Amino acid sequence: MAIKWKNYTTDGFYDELILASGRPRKSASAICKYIAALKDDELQNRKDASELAIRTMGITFTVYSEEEGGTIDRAWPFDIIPRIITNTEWDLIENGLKQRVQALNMFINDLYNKQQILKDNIVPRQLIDDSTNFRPQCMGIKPPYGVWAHICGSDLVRDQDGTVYVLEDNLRVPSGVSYMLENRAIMKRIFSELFEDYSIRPVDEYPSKLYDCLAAISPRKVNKPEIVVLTPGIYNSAYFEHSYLAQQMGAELVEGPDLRVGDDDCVYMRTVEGLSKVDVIYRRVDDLFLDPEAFNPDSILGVKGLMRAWKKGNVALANAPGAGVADDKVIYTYVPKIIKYYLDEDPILPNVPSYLCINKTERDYVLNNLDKLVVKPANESGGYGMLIGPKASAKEREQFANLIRRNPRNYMAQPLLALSTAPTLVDHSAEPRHLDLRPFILSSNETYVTTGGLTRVALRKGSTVVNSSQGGGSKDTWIVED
């Protein structure tokens, strides 16, 4: 009994490879096709295929887990029917994430310069006074380009009518780019038929792009700059990706004690031949355990005098210290304001229509709508600390108010959209599940985004949360023709 796409329903939402008459989009129609002229058997076998490459390439997450008392690895889970985007939408979205991510820069350039966008009253000075990550470690720094915020990750999602918005922007240490591209390897493997008939547009090229990136803000001009991965380490819950990104790169893989700064104030990697000078640090630590000597003093993940170097010129450092002040929910109500004032444009990409608690009127509409609302903190990431208020308890989303009413400049609150789906596979069905997507963007001396990104998907029937340490999975994403 194959899938039939028959019986398939949307179930009132936007889906993306199925219209609501039960028809495949046309952009999906050859996928659909060949996935409904498989049989039971050929279809366990291909789901089985996919699992026995992720074991086999060793592809997993960590996630901190109370029973076992610690930090545990898991197999990443993975949805072997792909999500289809057309061409020409994708050309809307990449403009669209272009424009956003250089007036982000420039807003963070402006903040921790001359803070014009401040004194302009565009954006409250109380949102930066208050935000715990603006660094005043990094005032009157000019990194190259002006570029803070290298690799970006910003999260889109698609509501009922088929409207693409931005839900948030990562600024800080975005993480998953490593599961697109090893998603796209698993696909290669079970379905290498259909990349011989299918016009995708390939993703393979990110790990060649990100070394341009970070090659090109060196500050030695060299054929080829020394660029390691600071990675806190192994029990991190993307370290995985840390090793996969520097393997690819063939960048060296290092943790805080494996770097010194010398009395150059230039920054080396000990090695068995002796002290080698790096250029580059894409780093994967928090700000507040890059630098003992700038920041927490208790940190051992970092490297004691790395501030030092990097203000001198004589390292570059990717995400630049300080970025994440642009990474927070309640900086990114002002998205459409900011890019309107840096680049006289307005945004090619929405923001979902958002309330801030800072503010009484609004956040009075957020008190007495709790059970329509989903409420998030400024700074959480990974789908923690938010209230999705119609599926709170009475008790909890009480609680919420609370913590509202004790700090309103920490909340903000966006209706519960009514994300879009695609076709998941079930036992031996096809069932909608709910999804977003999460483009990487690339910044230094020009601007690359990746060709789709990482599709995450809720797993759990009816479920929103798309996160894999809160039972998300993933699929590849597919650019095609129309």
Contents of the next structure:
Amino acid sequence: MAIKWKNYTTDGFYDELILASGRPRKSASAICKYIAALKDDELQNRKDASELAIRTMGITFTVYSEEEGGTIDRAWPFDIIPRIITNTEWDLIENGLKQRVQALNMFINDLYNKQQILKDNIVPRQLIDDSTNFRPQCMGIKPPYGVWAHICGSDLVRDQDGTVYVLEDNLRVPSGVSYMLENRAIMKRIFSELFEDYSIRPVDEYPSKLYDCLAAISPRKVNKPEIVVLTPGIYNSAYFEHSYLAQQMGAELVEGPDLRVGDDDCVYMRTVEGLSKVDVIYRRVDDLFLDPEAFNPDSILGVKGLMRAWKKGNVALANAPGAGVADDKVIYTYVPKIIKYYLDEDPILPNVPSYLCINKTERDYVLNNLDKLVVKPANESGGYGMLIGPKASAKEREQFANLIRRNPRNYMAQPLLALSTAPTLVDHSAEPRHLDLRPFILSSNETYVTTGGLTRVALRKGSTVVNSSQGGGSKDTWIVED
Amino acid sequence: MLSRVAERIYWMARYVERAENTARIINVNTNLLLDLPKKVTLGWQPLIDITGIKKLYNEHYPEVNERNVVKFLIADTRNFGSLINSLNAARENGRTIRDVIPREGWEKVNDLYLYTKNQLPQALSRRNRYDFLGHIINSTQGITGLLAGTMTHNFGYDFLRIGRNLERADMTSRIIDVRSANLLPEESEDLPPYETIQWMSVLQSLSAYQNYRQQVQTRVQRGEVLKYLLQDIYFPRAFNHCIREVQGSLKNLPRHMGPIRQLNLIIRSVETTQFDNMSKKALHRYIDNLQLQLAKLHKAISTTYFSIQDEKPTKAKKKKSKVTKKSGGKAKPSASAVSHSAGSAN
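Shown: the form predicted alone; wanted: the form predicted together with its partner chain:
Time for the whole complex; same chain goes first.
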């Protein structure tokens, strides 16, 4: 019994591959036909092959497990049916992302310098004063090209009517790009025939684009600047990615104690050949752990004096400390205004309509409609600390109402979007599962957007939580001809 | 290559080698006891002395007997040099350099640790012990071979070889020391056949018996065995051979002057000393000093390559200031950096 698309029901959601009529979209017709022609055992072979590839390629993420006595590596669930987006739509999204990230970088640079946008009352000063991600230590710094968020991962979702919204921007240490690259490598192994029928835009140039992006901000203008990836270490959930990107770029993977700041306020790494100067640090350590001298004095993940070296312009940090001020979920609601203010353009990609709990009328609306809304704290990531109103119990909603009343600045709410779905292999049939998309945007002397990005899929039926730490999986993302 | 990575490769190799050596000495002692008459009460004390853990042992066990000693050497986590602890330390060092060594190398180290942990209860009985220890020795040899055949022979591989050979040299010297001083105190006239057996056991614990017979071709006797195990340059567990291997690896590394100088002292001393008629006391003193020299060599390697905290950057202009001295202070080691030397445990 193979997959029969006419038995697939989209349940009123927008499905990325299948129309409400049960017919595949034009861009997906070849793959749907191909999959429907596979017998159960052939489908299972493909599935098994993908799992084997994941194991042998060592694609893992780390989770903390009390039972198993510490952290363990888990293979990240992968679904073999790709998500498909057409060239035309992608070009629009790409332009929208470039516009958005450009404006966000101008915004961050302004906040740490003239603060014109606050003086002009476009963004309330209070929001910045209260922000947990604003770093006063960064005032007056002008990083190269005015770029603070060199690597940005923005989460996109599609609503029932097909509109693509930006759900959030991740400007600190966004992760997931290695899975995007590995997903494609797996698909090439198991569906190589399909790559002959489709012209699928490649994703492989990301590591070299990342290298170029980082090399462009090197303080020393040398042919081969020393670029390192700074990881918190093997117990970090994204260690696989840190190690993967370092390998792909040919950069050294370092931990805090490998680096030291010299008397000359330059950064050196300890090698068997002696101390060796470092030009660019792609840091995957949070701001507050970067430098015990400037931030958390107990941090052993960071490098003492790193902020000093960075402020003097002797080393480049990507992303720059303090960039997270703009991925605050409350600041998020101002992004359309921020785009208009700096670029004098209308946003190409819309925000999800949002209610700010700090404004009384909006707060009252939120408190009265908790059963319809998703409430998010300003500074959490990974899907933690949020309330999905329609699915929560009355007691949970009451708890959240109290949280909001106590600290309104920390919360915003959005209507529960009917996230789009895509067919996902469940046993031997395809069922719709909700998904989102995280493209990555690189900025320094030029801007680059990944072709597609990481599609994350909620593997539990009806769930909209796609995070890897909470039962999410991923799919390959194909940008194809219309 | 990062100093941290080099250091962890070095320690991983040392711990793997230490596990193998521990397995070897237990195995051979078990066999030796079967051959000796009841009135020769050599027992298990020498193994405690070889591994330099006498004090620690006495704190935890009231008497020296087979059961206690074997348990302490194989399974006791309070003994930092126990087999299980060595393998755990090898694994923890290996875990952090999984992207530097070939994947199979890490998997083999991990497997060996898990095997050992699971087999501990069975390993304590004399009946199963031989197979268990044989498996350890085979697996560590397998790890060495696998890394030789799959790891890039760059600096990292040099550190691997340095770690392995230093540990091996260290253990060979310990075995000679203890076997000649403690285990064979009375080369008593009334037990001549057993003197031979005892020296044979020394050779066997180093897998050297067959090689010795081929190369030396005389009967097994003290002077020849000492010369062979200390001075031979061909046999892979002979002290001199191990040290020369370290020399070869060091020569591939940059900035090796300090360690090489120390190493040459050791080679000259071993090669020019007359062991034939050296008294027990003199031999003991000599090997004591040799161990000291090995510890110095480790220190020279460590300060040159692993902990270059306070060295002036090559291009820096200013001199050291208070601030950097402080900032150069060693950070708390991460949970996984497992490194200590049993060489200083005497």
